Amino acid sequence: MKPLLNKELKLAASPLSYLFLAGALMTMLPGYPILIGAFFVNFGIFHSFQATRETNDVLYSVLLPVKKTDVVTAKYAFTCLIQLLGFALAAGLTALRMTALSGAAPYAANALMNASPVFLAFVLLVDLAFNVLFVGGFFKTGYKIGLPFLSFGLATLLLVGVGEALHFVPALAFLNAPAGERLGLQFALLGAAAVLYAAGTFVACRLAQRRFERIDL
């Protein structure tokens, strides 16, 4: 499992899927729709998908002395791994952001979803829709993007959506707060998807296994 890693983050790699973590720099952006960031995150992995079915690596990994299984385990340890890394850098932005400048006019004025917990929550819930839609679909054939691709496009418009109306309901506006307000509560909410991330990313591969067995490549 490890070495099939190592040729994930060594050979089969595009350069994007690690250029576009810059895409969570978007955290810091006032005045625009910040979850768009994770969507540029996982972007940059797509690029790997479509280098891994224009160089046959899906091929040429199960000709090698591993499981099948072993293939679909070390894509998700791969995109997984990129996920982490991106939350990780808007989780710390997220905190200078509601720290030591939430007092900063742009951000206090700012309409759209400020940086919080919740957010996080969405980062988390945008990452699991391309780990069931784009790699889950993937695996359907070994080599198709597009459709996968295509539907998580639109899960991702329909969670950036959600998460920009809700702090417009009365009752949560404390969700845009810059320094965040009801935090415990928050924090939940993060943990909850957390938890919602890991179970259904781990489902997710184990069809994906399935699914993948079944091919004749």
The other form holds:
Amino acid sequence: MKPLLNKELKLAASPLSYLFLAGALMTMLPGYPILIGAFFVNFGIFHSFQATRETNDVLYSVLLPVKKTDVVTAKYAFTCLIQLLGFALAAGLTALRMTALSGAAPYAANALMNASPVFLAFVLLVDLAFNVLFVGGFFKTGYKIGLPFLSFGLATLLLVGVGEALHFVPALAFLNAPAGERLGLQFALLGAAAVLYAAGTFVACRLAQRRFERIDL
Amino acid sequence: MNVLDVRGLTKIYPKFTLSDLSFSVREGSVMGFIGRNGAGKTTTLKSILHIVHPDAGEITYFGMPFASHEAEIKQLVGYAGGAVDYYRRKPVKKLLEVTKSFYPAWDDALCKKYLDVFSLDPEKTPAALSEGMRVKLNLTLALSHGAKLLVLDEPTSGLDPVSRAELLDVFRFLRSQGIAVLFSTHITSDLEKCADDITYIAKGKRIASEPLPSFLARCRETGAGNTLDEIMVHYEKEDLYEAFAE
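Switch from the form predicted on its own to the form predicted in complex with its partner chain and print that structure.
Everything in the complex follows now, all chains and molecules, and the chain you saw is the first one.
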């Protein structure tokens, strides 16, 4: 698997996959739906899949002395690596906002979602949607990216909408406290999202392997 | 010993069927695979490389079935598609470096030798190479890891006459080293210079699979032609005549 991941990083990855990690910096924006940052991180990964078609990466990969299913695993490994880098950046900035910057006026008066453990949970759900809908959809054909990306875009829209709406529910207003409230519950939700992300991505990868094994390239 | 055995290979598409194709490639031999456009050559090569899934048939390499020995077999097989470009904007040296990491038997000296023989600059990107040079790059990738069988899809199609002659020399050298070559081509004169055996398919069906000298002798006797070009035209033209007659 290591040579395949190396191949992903050195040959298959679009530079935009790394540049769009900057999307995680949106975590710092007040008055902005900061979950969109997670969308941009995945949009960067999307560019690598787009390049995959132009560079004949799939054909090159299946001809290597590896199992065809390993090609799928490597794509998921690359995707998760970029997502986790984006998540780590967002998590660091969230910690900054919740501590040193918790009293800053733009965040105290922020009408939209503030950075919090629940925000990070939603980031993982956006990432999971990408892994299931886009990457899983891509491996139905090995080259089509339009419909899978559209379905991921719609799922992100839904998640951003739900994430932004939650703290307007009176009982859930604590979710938007700049310094964080009921952090035990929030971290429990983040943990649940992490488990869901890991399990969902694992299942999506297995399904994609089966689909990819069956298709003609 | 056969390095490749194909038995009863069948692939059904809505408008095309490759039917019951069988042939073998012997160790240290050059097998020419001919047929006109749409005859099923690429489908056959893709099937034997597991890129498409046959509907029926059995494919074994070195006596091993592909499905259960995929990674092991791929170490021993090299593939070059004449018209396929990999990673057009990455330097050749990076492509070689990454490819090398998959093959324990990769031979740096051999790789350098092919780069020199083909006058390939590893600092360039495939996008900066001519079509013929990109074919040579694909051949370098396929030849540098000690493959025992080379599968080449139209490897000579983009090459000038001198490069083609050099490539045929490479095939003859590989044969002398016990390496088998299976290559499809439209340029049948190349086959007459270097092929030991020939498999000829038309409309998804096998016309012949036998040693080239006996195939040519048989065709001469039956009046089908003296060269592979004439023989192909003879077979295909007959079909067209019948189609008009209907």
